[in-house]
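Single chain ahead, written as structure tokens, the form predicted on its own.
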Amino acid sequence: MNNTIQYSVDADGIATLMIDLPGKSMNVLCAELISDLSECIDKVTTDDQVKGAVLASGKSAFVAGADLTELVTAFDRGVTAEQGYQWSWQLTGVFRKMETCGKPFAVAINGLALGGGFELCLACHYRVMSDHPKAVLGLPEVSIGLMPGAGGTQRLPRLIGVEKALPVILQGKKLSPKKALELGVVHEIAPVEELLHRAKTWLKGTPHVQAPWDVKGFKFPGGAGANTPRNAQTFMVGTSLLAANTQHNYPAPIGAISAVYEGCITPIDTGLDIESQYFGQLVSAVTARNMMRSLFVNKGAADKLARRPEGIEKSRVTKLGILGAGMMGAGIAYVSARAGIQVVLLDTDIESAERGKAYSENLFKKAIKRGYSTQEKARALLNMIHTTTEYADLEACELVIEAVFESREIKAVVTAKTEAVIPENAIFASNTSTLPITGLAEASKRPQGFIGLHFFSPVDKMPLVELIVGKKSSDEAIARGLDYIQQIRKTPIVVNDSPGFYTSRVFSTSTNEGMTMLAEGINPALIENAAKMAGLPVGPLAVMDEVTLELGYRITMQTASDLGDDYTMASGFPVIRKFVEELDRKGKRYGKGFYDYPEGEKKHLWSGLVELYPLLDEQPSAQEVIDRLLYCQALETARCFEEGVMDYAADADVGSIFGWGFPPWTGGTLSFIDTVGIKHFVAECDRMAAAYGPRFAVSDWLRQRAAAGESFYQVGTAEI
């Protein structure tokens, strides 16, 4: 028995290797486990009394994959491609030793097996998988900037063919037990309590001791490499799609498909070596560092409520009040009911409230159609949403979320009416996207229980919630707000109060820059396409149409009214004013904005744009447009950090990626500064300030930070 694997041999000569990392909720392929596994394989191989072995897990899942906390700091520690190759090759060597040791290995897959955990299963000679709904197989490495590095790009195509393997490798598509059996990835599925028995039954029979690809005369399913017409088409189409989807910002999918292409026309050991070489290049590069750190380590910490104040008892919301049944209120009602919370959905008239509830009904119908829910479950959850116009129905709500019109006066009225009926210790939260929470809390008799909970549209799809702390918000209010966000399975960030908070404030710089460039005479198609080339989900003009120019207009006018002479109109606001006041082109909801939305056809940029804003004779490069869009957001984030709106770089990065879609390859807005180098960043901002205006001006604080070479993350750490 070693520290991570419980080794035992039964009377039939079957060894059981029970993987169970101490102190961990889930098994991961850490250095200690890899060493212990190698030792156990040697014991099986050299013991004449042992006929074969079965791998199993002592936890509710099998193995979740590699321990990314060991990989995320590789770039900062100066790990080279050769060192990354050696790490992969060492793990591959252990798996290959098991596969070729001359004794049969079966695996009892009792739950999820992802990444390296799935690759470990593929190296076994027989695979039995639990038929439990939570059991799943997959290779999600490309989603965090890596690729399979322990045989995934070689064994899976050899097992099921290139065409079926590529979606799993390149898109991270997960396999259910039924699908895994259908593809031939596993040999059988069984109830979890029968897994060990089934595996041992196979081992006690006449088990084979060679993987298919080690048998003489092995033929690749569907043909090897690009030597068959079907595979040739698969590789050509796959490469084209990768280029279109990644814009060459993400090296991992390219490395993975290259490893498949090159490796599958070679013997398995050569293919494994090729895979390790590509893996080494990726793990030692900055993109993988950025994506692992923000998408896995820092998001994971946020999901576990890393910013939750200590000493506050854990809470759960059983009854939630929502003021306003528009798109945001309706979306919040849906995700809350889905989490098992009783919801009181209040609006000024019952018809509006019922329309808000119908939004949930339509989403439940879609879930049923896709097989994610049943009629009974959907009906039960829908019954948890109670529509009303009566504030008295909010009685006993532990939390109330206000999602009414963006007007300080209207919000003050609903706050007073709500506080008249809810419990004294209830939390009141505003879903405002821009109005300062401290100011809104002035209408409250208990500002210590007043916070902001800023959701993103559409609520059912967007993973982030921004919790805003007002000047008088208590630790208890913060803790309970975070508990609720976790309860509805969203990712929280915590920010301090200021106009626009963090996400709205920074996001608006991108749309503003897009409109400013439009007014300068830059081709609108260039603006939109450059944004997509950078990795932004859509262009800034399309985004403005989605949120509506009318909303941007109203927010600007409200902010100008609040701040008076202290407010400076954004450089792109004249464009908004013209479209709203003069042209009546207010955005997608109204059927026209920067784009036209012809019925039954795809949207397209309005042809009148170039008449309003004649094109410059000499257009900038796509890279210059990209830089303007990314740098303005990163610079505004640095200002937020300087002003104390953000206390942690990790929250800024997670918020930028999951809140409005800042390109994940950058790691987020502050990681972007660290990636290009803070000195280079400041120099570029100086250049753009001279060329385009003071919105790119760098503060003394940031300039001093650059002079000292001070990054936003401490070198060699996963999280600030």
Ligand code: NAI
The other form holds:
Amino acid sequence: MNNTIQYSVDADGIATLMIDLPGKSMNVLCAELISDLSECIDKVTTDDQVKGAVLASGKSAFVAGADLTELVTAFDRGVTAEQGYQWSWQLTGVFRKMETCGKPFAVAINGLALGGGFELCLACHYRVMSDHPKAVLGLPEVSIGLMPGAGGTQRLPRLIGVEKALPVILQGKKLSPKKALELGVVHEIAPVEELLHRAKTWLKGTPHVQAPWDVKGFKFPGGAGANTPRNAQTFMVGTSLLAANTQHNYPAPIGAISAVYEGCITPIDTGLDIESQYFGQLVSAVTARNMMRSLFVNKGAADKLARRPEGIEKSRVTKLGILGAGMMGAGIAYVSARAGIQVVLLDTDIESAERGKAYSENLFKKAIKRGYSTQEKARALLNMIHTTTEYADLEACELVIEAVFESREIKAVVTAKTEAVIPENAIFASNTSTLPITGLAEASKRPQGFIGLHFFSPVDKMPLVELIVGKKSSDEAIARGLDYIQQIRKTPIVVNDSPGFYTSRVFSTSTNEGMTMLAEGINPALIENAAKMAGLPVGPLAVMDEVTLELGYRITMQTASDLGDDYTMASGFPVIRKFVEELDRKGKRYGKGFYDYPEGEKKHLWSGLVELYPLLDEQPSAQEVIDRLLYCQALETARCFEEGVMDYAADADVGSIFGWGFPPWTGGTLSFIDTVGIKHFVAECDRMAAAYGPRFAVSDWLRQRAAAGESFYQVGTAEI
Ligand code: NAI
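Please could you give me the other form, the form predicted in complex with this ligand, since above is the form predicted on its own?
What follows is the entire complex, opening with the chain shown before.
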């Protein structure tokens, strides 16, 4: 035994298997636990004194899922589909042994049970679940590129039918205790302190020792297989929705739905075998590696502040100042108040400040409507936002975030006014989207306390905050900025100062490429649709309309004047200039841009585009358009890495997925290079540089890296 389960038997002959991984805050299905579980099942089975057993957890949650640290490196270790199959089949074997051992197993689900943790519960004969709202059941594997591999795709449909099981398996829908009871996924819900007692009461009664699907004459709820009318419709709609939503970029949901489809017309053991085979194929392939690494491991590390400088005391913001109550200031006020922080929201006139606060009021109203908040809670949080025009009100703020107009002069004035009243050791952060932090910090008397906190719009929805380190920013300022990001439950990346920082700089290459292709005569519908096929959230032309061409125009003019002779005009800028200066089609906010926005109708590409930019007789393939859109972003990221804008591949990847929606199947911009292979990547960039222009030119640094076959991540590790 490895000490992961405490085994005891009470006077009534009921064994308790208390799962409690030593030294861990959560139980995960690691190799040691699986082995201990197998031994405990054997003990229960062979000990005549033991009538049955209850599984329980010594932690506040039940079991969080499989131990991903092993799975995430499978691809890099060269694990084959057969080995992946064996991994799943071994776990399935242990669960199946428990299910068919002839003695009853109950489970006391005291908190969340996800992935393999939930699958373990499904293999028990009786399930009692805590009624606490934090206790949820779910199969989130698909969202990180995997699929259930311990019976989830077989037992859940057999328990509640295909139609109700698919959203849990494919969309990772979590089940609350109430919902789990309603669906028949658990037998009882009870206060957490009664769980063991209830489970034991069942065991001492006349418990069944077979799962429903092992009982002769078992009827599949809603019918088995695809030919029953309900299932036929479910599979038909399900597969077409999957294809539309994933564009075949994601093998995991396809594997999962295939396992359900094929496994449901076979006996359970064959079904489990089918599931393990699909699991093996997934875990040995690169998409699962990419997604597990970036969406789970590296995002998790970022959330735990992996980049926080050491030796600095943990801090909390109790009073936050926000300068500028416009779109960004209002959003930052909302997420901060929601985290229980007192907010002073300052603008030039009280009406603007109030308008900023009203934004929060609206969002709180929506939260109440959806049942996420109550009147009292929302009122209390709203009362945390104090609107003002007086700088004196910023007194005692530990952190002030500036979100006034994007003008160096205005930002300099508000910095000085703020520093006159805030404590000496307060942190001043700018939310500028384009102006280098080091330059803005020149207006500060204490540049060591000056950082960038770059939020994304809409602030309440976007999960990332880019922390920008100026030349003089101190470690303490970085640490406290990161603490604040964690406090408001966002994901941070740390980036060194550079024009456009990381996210804006890289993201703008794809909108630029989209506009360049338009000017070349590539069909705008092809550009937009290819972007969606690649898995980008929206096409580059639609994005430009959203952020407004006018903003692109202003930023370019500003950068051109800042850089003077050093400025190289972006290939897509002539398009922006034409739309802003000549056509007055400045973007969605103005009712027209690359798209038309007719009232009450869906937007559509402006018909004048093809007159302006006549279509090439020979159009490129969709794949070529996709490659141009993805390669330009990956290449720009490599340049950022080379220049030291960021120090870790993980930050680049997490930032690209959570900052602007770079396709998650790629694992992020640098994982994309590793996925296609750095040599192939460089060769393709060379080809594109020759065909489309020097923006695809590869630096010597990258070429040497490619020649040496050096990937951005060290092979076999989750992080670098
Ligand atoms: P906005 O125009 O919606 O709001 C700016 C607010 O600042 C207005 O309410 C204005 O009255 C106020 N303001 C102007 N001068 C002021 C002063 N001297 N003192 C106090 N308040 C003053 O602008 P938005 O979009 O909220 O942007 C604010 C900052 O955030 C800019 O630096 C922008 O570049 C940056 N940013 C914007 C993003 C976006 O998607 N809009 C994304 C990330 C950063």
